[in-house]
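What follows is one chain in structure tokens, specifically the form predicted alone.
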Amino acid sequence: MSGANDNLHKALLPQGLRDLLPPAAEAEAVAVARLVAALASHGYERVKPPLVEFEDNLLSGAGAAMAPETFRLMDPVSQRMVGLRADMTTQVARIAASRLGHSPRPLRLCYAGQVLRVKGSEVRPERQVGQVGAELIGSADIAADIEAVAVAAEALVGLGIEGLSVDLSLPTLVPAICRAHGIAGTDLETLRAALDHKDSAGVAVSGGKAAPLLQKLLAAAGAASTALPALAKLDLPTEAATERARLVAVAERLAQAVPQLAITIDPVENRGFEYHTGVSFAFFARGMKSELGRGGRYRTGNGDGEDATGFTIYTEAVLEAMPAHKSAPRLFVPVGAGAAAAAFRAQGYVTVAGLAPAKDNAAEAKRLACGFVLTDGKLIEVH
């Protein structure tokens, strides 16, 4: 029982963490090939940032909205904090910034990797997470917004996921009626909460004169074809009309250049969209509860920075919510057969090669999870 109890001992990992076993690391890994190369087809170049930076580099920015997400250590050979990345966004933002300076905009970069938070959240508590995702820095137009969300769109439904929608969020709305009404200080935090809870009671306790004007942003949310009309009617503060007019251009205007996409407006979330600077997004499949990625616009760094919109996709959800992996067949090699075997590797199988002779290689084949068997130079089935 000792032995037993050693291996499930070595098998232990901290919490959140997982291996990715077969067939889903492969599954991953095609997945994320697969995005990647939708991103790149729209002219995104691929940057590979380092899993560990200067604290004070990755906590920069917009980067300072992950600081509760992000591990921290001391680097041995600066002496100096480094952070393990929680996020890659602010990475690309930083190489955007320095090595990619003087490059012209607006400059479309994209990525993949793992990054590690400090929790997860109730809905995923995975803390190692795998991100693909893009950039696009150094424009302010609607039609980079519109990109962003067509590009990630088109890339998830490449991967097969069907009942794709979007929902359209602007962060920056609800900050801007309550600087309108005075709302600052507790009374905001207080507020805020309710909103994010959507407690219409607790707004109208909070929410003081604003109230009402709130609690009809909350009853607004809901399928573009009705939430865009109740926006409308709204009798909102000069700053936040010009926020609620992108906000609706965004939506329309993606309406027509993706219309297979379903589109839903959530007028006052921001939960997730802490450092966003304008219209915001997060992508849903029929049937996840998760999110599948998300994005929207911000700014690059500290008063300094360009205007960027982008959006992150998660793999693990991904691979939740696209059609089941198909792995190549699997085919077995007996030793003494292996010149025969990169015709059928061009073919597209799998070739698992014997090393030993076997008494019975399909009996072998079939231990080894191969459904095919090389035999006198011709496949033959596993049954």
Second form
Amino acid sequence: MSGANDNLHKALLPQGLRDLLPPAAEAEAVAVARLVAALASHGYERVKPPLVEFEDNLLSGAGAAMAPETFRLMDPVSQRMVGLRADMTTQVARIAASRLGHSPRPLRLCYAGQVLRVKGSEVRPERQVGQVGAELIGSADIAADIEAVAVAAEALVGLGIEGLSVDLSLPTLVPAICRAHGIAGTDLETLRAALDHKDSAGVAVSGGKAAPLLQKLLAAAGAASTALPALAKLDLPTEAATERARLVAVAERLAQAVPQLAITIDPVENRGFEYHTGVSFAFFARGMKSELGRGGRYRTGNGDGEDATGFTIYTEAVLEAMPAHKSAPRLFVPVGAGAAAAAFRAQGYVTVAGLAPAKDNAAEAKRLACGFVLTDGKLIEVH
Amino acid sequence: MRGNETLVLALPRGRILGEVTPLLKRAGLEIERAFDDPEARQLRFKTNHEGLEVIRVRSFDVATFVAFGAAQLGVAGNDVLMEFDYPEIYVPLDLNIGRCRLVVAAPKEDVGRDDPARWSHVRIATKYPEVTRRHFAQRGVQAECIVLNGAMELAPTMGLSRQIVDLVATGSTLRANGLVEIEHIADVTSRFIVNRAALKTRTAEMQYWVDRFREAADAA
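Alt. form predicted in complex with its partner chain, vs. the form predicted alone above:
Time for the whole complex; same chain goes first.
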């Protein structure tokens, strides 16, 4: 048998990686620029962390959740292990805690970039994905929770995404209930798996004394109008009741602040929110197979730093949910007609210059996917 | 790419379907007649609810359709759910039908021949490679899986593997092939499953069907 590399096709890419071609690459660049502009308009200043960092820093604290997703390599210069970022949130939190440690709080930062992960999921097999996000650091106020959701929603709606909804969750609620009932170790793992799948029958088996309460908690998910009253009725341990009050306050104030945004509540959602320490959220759009972005409250450093909240928007998911991208009209400029082209570029046309005289300018324009040809300083539509 | 506006319920072909049918009736769901004809080539079926369509696929494929949001609702055994463990699938309801169990079985004459505690490696014919690997890994045994899609009971007699991991309802197929159940992995019943994103974005419609199926299952 010959080696796998002997027959490697030139165009083959490693699994989960792909080339973006026209017009998809332009659509992505435009969408990212518009998202970043929306965040910047709310005072979030752009930062750009590097692709690679020392593993120890990248995967400490909140970053530990990304450890199984992170590519590592040896840095030949420092002889230390470095990790290729699988998420940018922890990088921005590191910047806030270190180099921008003396900047006034609350600190608002935003970012856009590509991340790489060891393995995609079945539903999202991409291994290189784009992230656009914002972090609001140094405030524990409910107003910060509201701002994070509202700014993200505004950015998404600004891209023309329809049927947007936000799912509010509270990853600290179930752990608080489990602590109060003394559930730990492998019991907790089994229970967590059942809760993650909203498996009420499984919760009945593995929930022990907490099972009736946890089942009611499962049933208290859904539209905010029905879920919040159901949640309010539950008799929760003290620590969990404090968490609930916070969720209710965020949901109610958010409904006033962004009345057109549909709100759902999921008090047991935990997956992907492992490092969150308070109200968290995920954005969905009707008909889309996966979420468009997520975020929530966390603490910087090793969980001992500042109160922060923020969100990450997933570029690939957003592009699927957006209306189709419209490229600028293309204008063919035959040899010698270039002088007049600048004026049309200023009007938003893309000009494509002929490099050698063509027999039939209209045919040449059509061949190069131009809708117009520049003739005697005027636009002629090509049919 | 946007999904359909009609909700799609994915039902498994074969063994479970007969037990699902009375449940559908109690849930107020009637499927067009071609559905009951096993010879029909049709794969998508209308129901008495304009907003709900039914598809009939292999039991493993029910989970795939629902995970990817191609179907929003489905009926699947927890054997299938354990094998794939899709995070996009929620399992709000145990329908308590299709009861069976997932077991390790081996030829009668193998029982007591050696001490399972000394195993470092087993070779197993199964339709459930992930569940099998996890089950044996938990006690430090590496499972080498030969994936078959049916007639698992043939594997030991044909020398493909000594053991199999498969679903057992009454155990008569095992007995007929000279096999005995040596380990129990999980009890299996059919579950009502839903797509996570659909539940979040079409909450009212989705919850309506979860509630109807809950009533139907409770009434059984």
